[in-house]
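Okay, so here's just one chain, in structure tokens, the form predicted alone.
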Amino acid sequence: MKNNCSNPETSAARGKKRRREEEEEVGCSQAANEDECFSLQDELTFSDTSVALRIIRAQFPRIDQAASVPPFILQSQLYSSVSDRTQVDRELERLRRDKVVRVFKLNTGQNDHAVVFLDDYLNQVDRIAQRMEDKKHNDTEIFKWFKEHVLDSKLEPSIGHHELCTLLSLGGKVKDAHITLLINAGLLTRQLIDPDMYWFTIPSIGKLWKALLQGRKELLSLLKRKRHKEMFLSELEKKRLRYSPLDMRFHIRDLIGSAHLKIFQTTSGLVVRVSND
């Protein structure tokens, strides 16, 4: 007699496989705003950084914890946006020296690098600073001594002890107290290699490049599981991270640009590939 029962086993994985794809599945209906349902296929490259910066902006996810982060637009994320690299580098060099953006270096382990609107960074500042009045904290002058002296004149990633405290100094009598101050608002960090130096720092971002770190390897992975390891690029924009709360168009994006996926056309649309290790 035919055995009719099929493997408990078996049934319980491809019942397992088919809620994990259910899952990572997102459709237009579910995103926050309409203006959010756009296409990666109709805004995947730009004609220059300047108009990159300001779509992937408006495009930043909306998340419960990007409410205190200023939206931020990863270096890689502009490599795949604009075509050529090269000019990635001149104009953003130009936004920079211009005061339009701010680069920060990101604490990932890795080359990452974010970049933020400085009117976006400077509101954050007015924030952190009111915040801290609120709650009665003294020496809060430093926030604007910081804005003033700190943030218009030195537009690297970094800065050293003597020049903050003489840049500081140009507001008032500066104190250790201020520099701590900085620090616990998530404005400095120290650098490991040099107790001296101070690397610019997004506050509050921390969960979120942790996050990315997430997110980038459960991107991977999923299109790893595939066979020749790729999807259509309109398949996989639809699909939701577990374990990021940035979306997958931001994660595409960064990854395109740091080389561990490439994208090429087809007939039937753009596909995504990982690269080749």
Contents of the next structure:
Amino acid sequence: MKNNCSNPETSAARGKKRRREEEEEVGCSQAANEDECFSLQDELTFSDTSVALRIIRAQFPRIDQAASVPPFILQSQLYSSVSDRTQVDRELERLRRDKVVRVFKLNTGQNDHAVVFLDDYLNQVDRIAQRMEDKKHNDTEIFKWFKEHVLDSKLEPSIGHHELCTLLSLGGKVKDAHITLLINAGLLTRQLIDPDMYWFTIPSIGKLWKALLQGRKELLSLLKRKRHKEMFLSELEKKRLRYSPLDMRFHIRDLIGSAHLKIFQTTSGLVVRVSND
Amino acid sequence: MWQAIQARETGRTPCNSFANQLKSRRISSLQLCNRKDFVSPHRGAVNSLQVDLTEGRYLLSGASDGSAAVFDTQRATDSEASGLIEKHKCVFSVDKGHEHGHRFAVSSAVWYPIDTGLFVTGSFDHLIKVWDTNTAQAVVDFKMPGKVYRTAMSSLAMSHTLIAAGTEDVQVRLCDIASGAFSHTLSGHRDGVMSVEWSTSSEWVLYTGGCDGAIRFWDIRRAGCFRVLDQSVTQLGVRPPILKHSAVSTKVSAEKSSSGAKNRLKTLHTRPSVEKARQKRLHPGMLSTLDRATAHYGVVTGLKATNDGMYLLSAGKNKAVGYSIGCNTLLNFETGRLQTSKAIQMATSDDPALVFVPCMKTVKAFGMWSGRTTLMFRGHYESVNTCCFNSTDQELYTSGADRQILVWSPGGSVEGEMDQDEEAAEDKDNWSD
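Show the form predicted in complex with the partner chain, please, the one above being the form predicted alone.
Once more the chain from above appears, this time first in line as the rest of the complex follows.
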């Protein structure tokens, strides 16, 4: 009898424990609710770039207004997750050439690059094409040509005007109005330094771009106001940023990778400090 | 240490590898030297340091107060603390008070590569002066159209004595000391040229890095640059890829880009209309001006060619990267933040293959093929502009905005190294409380 009573308890306890472990292993594929389950301390570094990419992508915050933005990972986040930067660069290059991911340059003024999985990006392009058709624009076959000819052959983050026209005309006759449509849809943008070159962009990234810049500033000022300019990582994670819907983990990884913050191991856990170099 | 010498005596270690092992052990223990000190006469930030190429003995420095000074690194002028600390005062210095001195900051001071009888200084007062070392007089003056950012002379040159000058003007000029005139004008950059470096494998090849982010390779025997480095042309791994089909594809892309650019030129002159009919034919040497590839997204602040001539290291806004001939090797040195408005000077050492890069207030040494930080030198109070490695003595000289020239030398003395080995072989049972 005793055994019978205790068994359900222990089995229930064991069941809960196992579920918790499973959640930690899978790495929070169910985003927001399970945020409290594991902390950045356990999952700061990974051994491999593709593992890091997948797990950081899974941790991308689910924001409702920006539901149309594909999850992107900043290159500085990769640098903070894998210890050898040269290895990150080379593996990212290999993934880019194998057309698993695509790299975009963000115009934040610093050297920011965002990595997006190609499937997410193509889904996004399709959604935009659908939306343009619903609005009864003409010339929506430009998106199909863009996807088939340009995205397939041009893997760099920028493209020249002439090359763009050449590649698009493999699908059909290209007019200037087509390129305007692509720019309006948010897939291309002109470069400021050179009127003839375009950058590829992640569509509707404007809100998140602003959130990125403001969140960085806010996090750095939060730490700089402390007396010794440092804080425990576990405490820092629990804070919420006022100006950025992107969560704290995103910004912490990004700032560590761009050398604004340093991480130390102490006897009571990891400490984050503003770097003074 | 004694065992290593015995191995060399008996022939187990060849002489070269014995010397190399010793050098690498010394280089990996570099630290701030407490035995040697340079008394710097400069009253402004030091912008340039160079050890002479013939003997490796004299150090030339140029500073922002318009002064240039020469130090003897091997013989001290006097000593303090009963002979333990050697003070090296400058052998001579030329500054604003000198009748031929520069009026504004000296941005670059280099030795004449053949002997130490001449040295060349370039300054923000638009002049490049060639000085005679023994009499400390300016022998030749070259007037430039803009502030001189960097001057360089080729260490391999057998048939020319050209000074390459990078200024805030878009053209790179080559000045000839023998005739006193400009021999070449190299056009192609779209903004000022901040870093100039001669190749270490050919006396005719010049590398320039501009404020527009482009790095161009020039062969001075023909017109135009023959390569523009593009950061998106990458290679995986240390060796460049075998160029079977890529030769064809680069030709094709060159044609495409040139014809596309000709179209663009046409639209500048007439109504915008899309293709054909070249209106303006460009000289084949000028075709490279149409190539707008960039190696960095910002200003290229420093260039250094490795001694074997196969790789070029370049420093830009927040990155220092290595380029093989033509391809980005994707070597990412974890530099953190680098200063962007001033040119920096990097140094390389051969045997442990290290690159020394000044990053704000510290100088970091990176393994050349791994990109990891191996050593970090903290000692300056303000940002470091320049570093110079003396391979004959395995010493690193660094200097920057705090006007001090610091010496980093291998820690410990040779006697200390020998004693350490002896102690290790002692009897460990021979102890008492």
